[in-house]
Partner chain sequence: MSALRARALAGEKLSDVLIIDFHVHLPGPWAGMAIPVQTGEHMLAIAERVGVLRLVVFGAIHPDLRATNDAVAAFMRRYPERVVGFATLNPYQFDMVAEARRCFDELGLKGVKLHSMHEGPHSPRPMSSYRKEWERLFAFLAERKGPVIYHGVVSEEMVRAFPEVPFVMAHGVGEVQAMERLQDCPNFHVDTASTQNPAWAIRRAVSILGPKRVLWGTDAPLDDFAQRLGVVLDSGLEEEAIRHVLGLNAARLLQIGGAS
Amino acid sequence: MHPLEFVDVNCAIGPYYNPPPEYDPSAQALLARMDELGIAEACPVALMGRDYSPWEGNLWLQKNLPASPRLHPVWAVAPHYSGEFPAPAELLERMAAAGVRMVRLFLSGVLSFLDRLDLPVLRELFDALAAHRVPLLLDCYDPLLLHAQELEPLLSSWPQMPVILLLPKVVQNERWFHYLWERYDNLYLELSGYQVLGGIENICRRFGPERLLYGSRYPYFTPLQSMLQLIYSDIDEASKKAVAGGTARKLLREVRL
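For the sequence just given: structure alone, the form predicted on its own:
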């Protein structure tokens, strides 16, 4: 295991409509990759939850993810009004029974359930998640669809719900995050799409290392990419440990289900 004790908050397993070459959808393949690179823990979601049905993806994950202290299942979430997904109260009960302490909302994917952050439709779900401090992985396929005007109402209305942005590429659009980080403690950014020169150092200096979380975007990317990005960053060892896994473990411990 690597001394930084990495926790991968952005990884996925299971059937996929357009898999990478030689893709193995199993949890065992993820564990083997973790062992190869020394990753301590991971928070996998089912790709079916994005490309087919959020609830069917959760059921697949529940059936196919082995019980392990190294694996923290992540369920895809969606509004319940169409009858395709459980209402928030039932969802929380089933999450508690399945040991799920983190959820993921897919936006604007190829076949995603929702194409934008529609807060009125998501209000009941977010009320329930915030009441139990469940972290929300906000996965937006197109980073240009999310701006401060969408995120500020989310962060201000549900301050007890940690919001972790998963964006495919963060470059100059990182600048407006600073406005939100100055005002809201519940906004986090995952590393795999972060491509700002000196950005890790700048964020840690201005806002603290707890704003960043390690993630790999497995199986599309190698987990080694963002591992090396953090390992060779010019921040102190305590900050590296926080980004690598310390903050993720803290967020998981704080969930009340």
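To test you: the structure above is the form predicted on its own. What is the structure of the form predicted together with the partner chain?
Only one chain is given; partner chains and other molecules are left out.
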């Protein structure tokens, strides 16, 4: 078994609209997979928060995620103006009460709550999250929705808010992430969609290992694939530890709720 302590920042549980074969939606199934592969901790969100309702997903997670030092609940977030989601002050209070220290914003096309990074309607929410240094998992199903023109105002307006990109795959706009990494310390990329050969080595060499975080995209992907990508990568052990879980733990520790 590997010596690395993996913290999975990209995993989900709960009812799934189009589940993989033999999918078990429970937290126990996630814990079993973690035990099987040697994953120390995970940050699960409820899939219902993407496919149905962010707030209903959070309530489902609160009810179904067992208290465990290995599981860090992640709540889906959304603008509150339509009355479908709590206003930022109430949200932060409820997050603190529920031990939630990381949030996830789904940008998944016409069937999701938001189809783009619409900053005016997210401003109050991001003000509140940044004030408490809550990391934002920015889950963008279409990688071409995000370019520097969307990300730069986000990173520059809320430098205290770590932004972790969850992308299904890397395409041409990743070139402009390099521009952003040169300028902003609060931009991170999760591994499961960053599958380009030599990519880990390249980012670590140019921008440092703290820019990449291990994630699996469980249950759609097996957690093993990005584990092996990191295990076999040609970077030093300290850098592997940072990517596997060191940086995720640091970001969770720095939350002030």
